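Shown next as structure tokens: one chain only, the form predicted alone.
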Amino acid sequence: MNFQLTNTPLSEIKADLEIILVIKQNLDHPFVQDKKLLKKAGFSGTQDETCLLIEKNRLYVGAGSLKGNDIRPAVAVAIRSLLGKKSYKSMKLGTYLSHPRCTATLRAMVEGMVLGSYTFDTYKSKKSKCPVKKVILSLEGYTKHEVSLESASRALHNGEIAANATNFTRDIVNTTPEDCTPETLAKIAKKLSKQHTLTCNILTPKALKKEKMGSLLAVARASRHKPRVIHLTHAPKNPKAVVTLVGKGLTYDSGGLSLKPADYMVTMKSDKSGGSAVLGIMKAVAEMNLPIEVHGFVGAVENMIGGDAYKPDDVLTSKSGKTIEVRNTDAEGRLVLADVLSYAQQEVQADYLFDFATLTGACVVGVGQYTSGVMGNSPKVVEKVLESADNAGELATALHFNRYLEKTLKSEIADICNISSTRYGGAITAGLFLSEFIDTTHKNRWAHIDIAGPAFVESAWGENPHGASGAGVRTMVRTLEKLSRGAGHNGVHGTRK
């Protein structure tokens, strides 16, 4: 989809379709041009309601509001519409801007674009990509409110980056188990830092073993597709902080020995959502070449079950040196993110760490299907992130820790038990249990996001598909700009170590 911004008025500008968006219902509107036609076809203009006019080639679509939350998905279920309609190969829209000189709406259009213009199809013999190919956007807009050149240039620029690397993000999580496998993963990393300006290092079991990253190893013994872990870098000159992510990449979970029931253990592809969305922040940030330092580590591995399986009554040594009593070889991320928390921190002291992690069926169950878990002993950093996802249009809450439920945690055996002892509040005691391996420099500059609910949904939803959503990349995407700009800084520049 090829973008072009113009000052041409729309009605100078020649295209197969124009994109309409009907705010708040306002059919008296001046861009709305079809009235009588709108209102004949039963049009309301209610959030996410399209008409298409054929004779006129206009598509109509309803916002609630100018705020990028309405814009956003409108504009992706409008172009979503169009699928297998090969006639409109070009469009023009104009530019809807909430405030004066604010680009965020005009970044909001784009993100929709291409977010809703998504397909994956790489198994299906019959293709159906989006007909568009070129995009006008006219800076004639809606409101008074006018922008420049440059700042809408530089507001679809990042858009477009930001999506791109959600759908990127998108199909790794889609691909099968038995195509994306932990040395899958970090072939993509590989070609991810050719590409772009990032350095690779990819550690394979032998070095994993030099790492004595014992938990990540348990739960990778079963499988014949030997673990990875992946440390992608971007290191600009002089950065304006440094951040670490991290991201549970599990290209297929059983269960291991505690296995799944038969419908839990489909769509369990997008246990690697967490993983993968660390591969797509990291093509953003290269992208946009934010002057940050970042990070991105991820744990590949898959969780099987065979003569070599890992087993509950087992005690595993984690690379930090503490002892975990495991009772559920189905509480598998924590394990391997523990490995990879400890060997982040121990080759990056950073300003910022955060965690993605499609870690429990619990945060499903608290907060619903769409909506993100985030967790840290910091309540700033926490903010930093929810902020940041309200900006990006993605859904998320905090889940507050508390002493007692870190009670149960508690072992006989070991330092500490994989899972807790009660059967409530499980995404906290998941985000618990991983709170033991940050160590005493990163406590308070640590975010644990659980994604296990918005990562992979079996029906579409606002800007998102059937299948994989890319949860998280855009929230962090967002994270980092601002980081980048200076803004919440917090305090302590960190260094390699």
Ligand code: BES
Contents of the next structure:
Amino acid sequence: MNFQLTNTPLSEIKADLEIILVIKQNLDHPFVQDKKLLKKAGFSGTQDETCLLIEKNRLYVGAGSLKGNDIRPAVAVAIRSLLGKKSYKSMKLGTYLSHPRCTATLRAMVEGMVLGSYTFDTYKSKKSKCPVKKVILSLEGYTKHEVSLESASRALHNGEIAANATNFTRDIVNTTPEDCTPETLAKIAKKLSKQHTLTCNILTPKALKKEKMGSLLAVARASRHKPRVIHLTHAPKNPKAVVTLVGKGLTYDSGGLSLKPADYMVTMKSDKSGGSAVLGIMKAVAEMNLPIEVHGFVGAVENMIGGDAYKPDDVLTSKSGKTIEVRNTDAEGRLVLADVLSYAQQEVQADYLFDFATLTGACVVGVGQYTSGVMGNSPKVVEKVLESADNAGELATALHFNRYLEKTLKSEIADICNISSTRYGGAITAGLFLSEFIDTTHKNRWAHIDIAGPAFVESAWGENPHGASGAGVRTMVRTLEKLSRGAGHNGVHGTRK
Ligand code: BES
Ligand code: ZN
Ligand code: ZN
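Beyond the form predicted alone, can we have the form predicted together with the ligand?
The complete assembly is shown below, putting the previous chain first.
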């Protein structure tokens, strides 16, 4: 999709189709030229409601307000309604509806276009791609105010990068477990590092053994697809901050010997969403060339059954030296993350440490399938993530730790248990388990983002399609953009160890 920003008035731009946003159901607005027809068609302009007037070459879509979080899904839904309609190759859209000094709406429009145009048809014989190749955004009206073409094109540029990175992540997550193995994830990371100015280090089983990642290796053991740990680095000169990202990359989670019931196993190709998000974020960071040192780690593993499978009752020795009593092999994500978090902290002293994981079904039960759960020991760091999520249009909420839940991870025979003794509060107890593997210097710099709900939903919602959403990517890109603008360091300067 090619974007063009212009000062040319909309009426003078030639395009196959015009998108018109109807704000707050106001059909009396002068930009709404087809009120009578729209009324006849039963269109009232509620959020995400569309009406295509074929003969007028106009597509109307409703949005609750001019806020980015209403505009982004509206534009995405409008674009999605054109899938398969091959004749609409170019389209024009006014930005005149935006707040005069605000480029946020413009960015949301661009993100909505790119996110809404996403299709995943790798396995379909008949492809149905988005027909729109060219989008002309008119700044008519806009330029009378204080928005320069320069700041508008920066908003466009960054919106495009963030949304394309999200689509990149969606593609990885949607790929089947046989086509996307730990080795595949490593190859994707390698390719990314070659295309961009990133460095890439891949740890193969031999290196993982050397690093004493006993916990990760146990989860990986029964699979014929051997594990990898990926480390991608974006290292600009004089970085304003150092940030470490860690992602759960379970290319398939069968549950292991604590086997998932058949219904629950379907969609578990999405258990690599955290790791795939990290890859997408690294792509965006490199393309924006942010003045931040960013390290992306992915624990790429498959959790399978077999004669060599790790078992409930096993005691594992993690990289940190802590021993873990396995009571459920389906609580494997935390076992992988424990070792990758230890490794990441050994390699990098960071100002911020964020991990992304489809960690618990409990998080989905607790907050619903569209929302991520954000946890950590520092309310300030958690708040930072929540604020960025809101700016990016992702739903996220804080889940608070407490000392009583912490005690439920106690083991009688090892240092800690991989599951809690209580059936309640599973998202938080999983977060508390991870917290045990965060060292004292990173304690108040860390946040854990459980994306089990929004990472993969089997019906379209807002700007997200059926399947993978790329959850976490836009939130973290916003966080890193914000850090680039200044208020960077979280106490001590981070360094590469
Ligand atoms: N990958 C799952 C969590 C999950 C569930 C992600 C649903 C996306 C949708 C994770 O490895 C898991 O199985 N967790 C268990 C933990 C339990 C055994 C303590 C769960 O949530 O049931
Ligand atoms: Zn599991
Ligand atoms: Zn899992």
